[in-house]
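Here you get one chain, nothing else, as structure tokens; it is the form predicted alone.
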Amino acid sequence: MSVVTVQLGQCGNQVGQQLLHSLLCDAQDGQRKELCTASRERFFHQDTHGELVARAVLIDMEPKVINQSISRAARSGMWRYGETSHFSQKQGSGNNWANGFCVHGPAHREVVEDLVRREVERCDRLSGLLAMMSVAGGTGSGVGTYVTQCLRDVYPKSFILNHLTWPYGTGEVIVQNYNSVLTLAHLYQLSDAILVHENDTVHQICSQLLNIKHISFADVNSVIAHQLGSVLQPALTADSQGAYSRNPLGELVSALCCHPEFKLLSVSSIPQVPLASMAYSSFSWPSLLKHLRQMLISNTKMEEGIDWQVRPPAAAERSRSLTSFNTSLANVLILRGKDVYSAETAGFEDPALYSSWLSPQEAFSVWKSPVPFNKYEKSATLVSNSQALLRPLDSMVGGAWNMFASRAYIHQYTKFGISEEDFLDSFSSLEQVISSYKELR
């Protein structure tokens, strides 16, 4: 089944291009024929000349980044974007969610829906739509939210997964908290699942694990693409009967998002080492999974700096909050590489890791592939619906509320049609999400 990627704004287009390139490079890297075929069919189609063309739509209110993404794909000589699968204007959204959502989005609705429809019609079977965007700026967040709303209207029964890049806590845009609150509150009503990468965390991975001295956005995007690719590249599930061509978005949503109040997903991958060190590195499944389990329960996104003192609560302690322990609602563990079927995953089936209202059999899924991913002989990725994003979400909502209380920059939003009541509704919606996750026991 195929996935149509919708790349929105500067960040969405840059990460989307890197993701598609990583997936194709991995699938062609001496892999098994079945995986290569399934991966290509999932993310690409062949034109009349046999060239691979991405199942993707590129949207931005400025042409520069779209042109760069199209050029990079074409220069690879491996794949390209469709000649008419992109849309841009000459003026951006000015880092204003309201400008993107209320002005640019509605003005270009028909052309965007037509671009997506053409890609969907090329799919024999549609798995769903992957919308990629940042929450900090105006186009990715505002236009991205509006486009997601349109997709939900046009494809009411299709799975929609939104991939969000969370801005640096130190601030990329002065109104990023406003944009983030409005984006998340709206997407919670529209999307089936919201998968988040935090720039601060990815920056740490680049610095501490990959030893990159001068970190660029390309480095950050590469890490995000690696982690996301390890989730989306075809794998074998418990009921897939040895076939790779399954429904990736549907399976991810059904395994992780069993309740509409809990849609926030985080990703952790292990190992992550510099390319130059890979030939000299050796990993075992027991060690990888021991570290990944502790990363989960201590809410650590890297194998470096894990707090080994955090332990799952005993049954008598479940009624009280343990601030250091990260309670999970559901987890999907994806294992790839050598001897994958010998990997013991019982540690992730421990009932103490999960909310009491789901059994471990319902809360935990494992996908496997004997094919290595991205040159790692063995690798493990965990997609988690847990309390992992509580702290950044709480901080973002708190920062936005402090600005709103003093009415800072509100006029920049109201002049495009967003009222103070819209802000209050968004705050109320996210406070409910925060409360629900805090109460996971």
Contents of the next structure:
Amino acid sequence: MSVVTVQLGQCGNQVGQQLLHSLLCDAQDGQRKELCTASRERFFHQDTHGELVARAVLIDMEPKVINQSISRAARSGMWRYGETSHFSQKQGSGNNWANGFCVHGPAHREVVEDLVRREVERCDRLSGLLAMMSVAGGTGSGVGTYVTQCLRDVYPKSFILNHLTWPYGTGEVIVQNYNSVLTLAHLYQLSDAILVHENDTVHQICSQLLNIKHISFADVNSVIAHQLGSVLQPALTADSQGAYSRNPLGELVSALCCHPEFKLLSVSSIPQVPLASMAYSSFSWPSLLKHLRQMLISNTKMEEGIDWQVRPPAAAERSRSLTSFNTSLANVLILRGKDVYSAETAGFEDPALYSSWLSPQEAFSVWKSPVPFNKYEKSATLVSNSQALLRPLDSMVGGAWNMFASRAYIHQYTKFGISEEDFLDSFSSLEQVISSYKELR
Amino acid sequence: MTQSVVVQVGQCGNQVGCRFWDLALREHAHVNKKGLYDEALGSFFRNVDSSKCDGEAHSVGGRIQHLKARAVLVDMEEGVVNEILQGPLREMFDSTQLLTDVSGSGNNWAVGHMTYGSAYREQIVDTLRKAAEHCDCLQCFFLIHSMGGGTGSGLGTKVLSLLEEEFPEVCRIVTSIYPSAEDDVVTSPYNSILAMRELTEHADCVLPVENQSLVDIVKKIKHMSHGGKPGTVIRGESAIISGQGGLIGAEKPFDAMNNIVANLLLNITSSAPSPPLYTLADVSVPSRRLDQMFSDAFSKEHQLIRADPKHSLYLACALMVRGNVQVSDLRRNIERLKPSLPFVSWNQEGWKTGLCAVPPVGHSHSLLALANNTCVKSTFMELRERFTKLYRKKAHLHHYLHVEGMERGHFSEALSSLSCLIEEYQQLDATKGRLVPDAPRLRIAR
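Take the protein just shown as the form predicted alone and give its structure as the form predicted together with the partner chain.
Then the entire complex follows, led off by the chain already shown.
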């Protein structure tokens, strides 16, 4: 079953292109026919000349990045985007959510729906839609939210997963907090699951784990593509009965998002080492899993500086909220590589890790694939619905609220049709989400 | 890509504008080796086939035939515009882009704004409209003028209000050259303050530049070029003074300074306008050491008005980096400088960043910092003082009141508008350093 990727805005188009590229490279590399076929079928279709064409739609209000992504794909010689699968305008959205959501979105609704429809109709069976965007700017955030709304209307029964890139905490765009708040509040009503990558975290991975001195956005995007790819590449799940799962988005959503108040998913992946060191590194499942588990409970986003002091609370202490311990609602662990069937994952089934609503068996799922991913002999990725994103979310909402209290920059939004009431609604929804995650135990 | 139209008004405006077009051509020539008319060129130039009689413009992608600047040149004296038309840039402007008269405005804002403003209203609108029609997707008007004289100040602000009337959706960014205290035009405070009122009403964003700062920067460079080793230092100046590598002999007095402003304009690409108006601009001397460049950008020696931003309050700051600079360099420097820069409480992370891989001609990298900072108020307060000195004695007032349409009311209104603006900055300043508690968040009932 196929996934149609909708790439929105500058970030969405850059990350999307890298994601598709790394998925395909990995599939061809591994030389396992079944995986290769499943992966290709999921993300690409073949044209009349046998060339692989991505099941993707590229949307932006400026042409520059779309053109770059299209030519990068073509240069690879392995795949390309459909010739007519893109839509762009000239002016951009001026980093303004309201401009994207109220003006550009509606203006181009038909064209965009048409492009997506064509891709969907090409699929034998649609597994779901993956919308990729950032939250800080104007197009990815504003147009992206509007497009998600349209997709929800047109495909009410399909799974929609939004992949969001959150900006650096120290500011890339002055009104990034406003744009983020408006996006998240709206997406919460529309999306089935929201998968988040934070620029700050990925940047640290690049500098501390991958030892990159001068980090460019290409480096950042390549880490995001790797992590996301390790989630989306086909795997064997409990439901898939010995074959590669045909319903990746559905299984992810049903495993992780059991409650509409809890849709924020974070991703951690280990190991992350520079390519040059790969030959000298050896990995064992017990070690990888032990580190990943501790990363989860101490809320460390990468395999460095893990706080080993953090322990799950004893049953008696459950009612007290411990700030350093990260409570999970649900987790999906994805293991790829050698000896994957011998990996012991019982550590993740500890009831102490989870809230009391679900039994550990319901809260925890494992997907496996014997094929190594992206040159890592063994790799483990954890997709987690937990309190991991609580702090960045809280600081985003807090920053936006402070600015809103002074009504700074609000005129830029009201002139396009977003009122102060709309802002207040978005703030309330997100405070609700924050409160729910805080109370999770 | 979108297009911008440059409107240059008055003697100063046209001189600076001229340097701008020169620099722009140089930059594009440096990068565009194949002679193709690309998107980047298209944002400031039209590509015209001069063999066709109606000079129809070519679209992006073909070879460069004949470049015409997307510009409108206005002056009530012919001297400067004529010079431009006889100089090396003459081919870039055709007669439909010019608006001139002979007698000048006599350094009188009222003559520029009221007399010429009404006399030439239709022609101005016509010329602007023509320039706009040549654009596929017009994003922004750049107005260049001085505040101290008569045409740039008076007619320039009239043009600004016409731009708002006729093209309300198009962003208006104004580069205003403010007179120094030793300005030889006695009435420059009157002209400046009358013009400021118009800017406050009609501009989206203003980049104030003080002549005195430009003089200081040029002096510093002269000093560097004579004191330091010729090889390394001359590269430093050439970014500020258009690529000629040093000050050569008989140069016109304002040339070097005009280049600085032209360079500033070149580095402003499209970006969303900041809400309050007055933005502090800074030109950084591109130095070999990247981090040094970032530090310099915030030091008071590199500002284009005489003010120290570090001791005042930042409302927002935009950093535009050109050249071989990566996002990690940018983040590192922001983290490093943040602790010493006071930001307003509701915008602690108020940074906008932009990266452009193409460096300016002759350098590996450069940085432009635009800041919305309360230190601009000191410039305004000084100006207000100079104004009041004259106004109290009613000096030269009759020259203005003689002009039809001009009243005492205009003066008092302009003064109070400026005082309001200063007051707003004072209020913001008062919050500096005070620990403003976070606004209480919404509580969820459980």
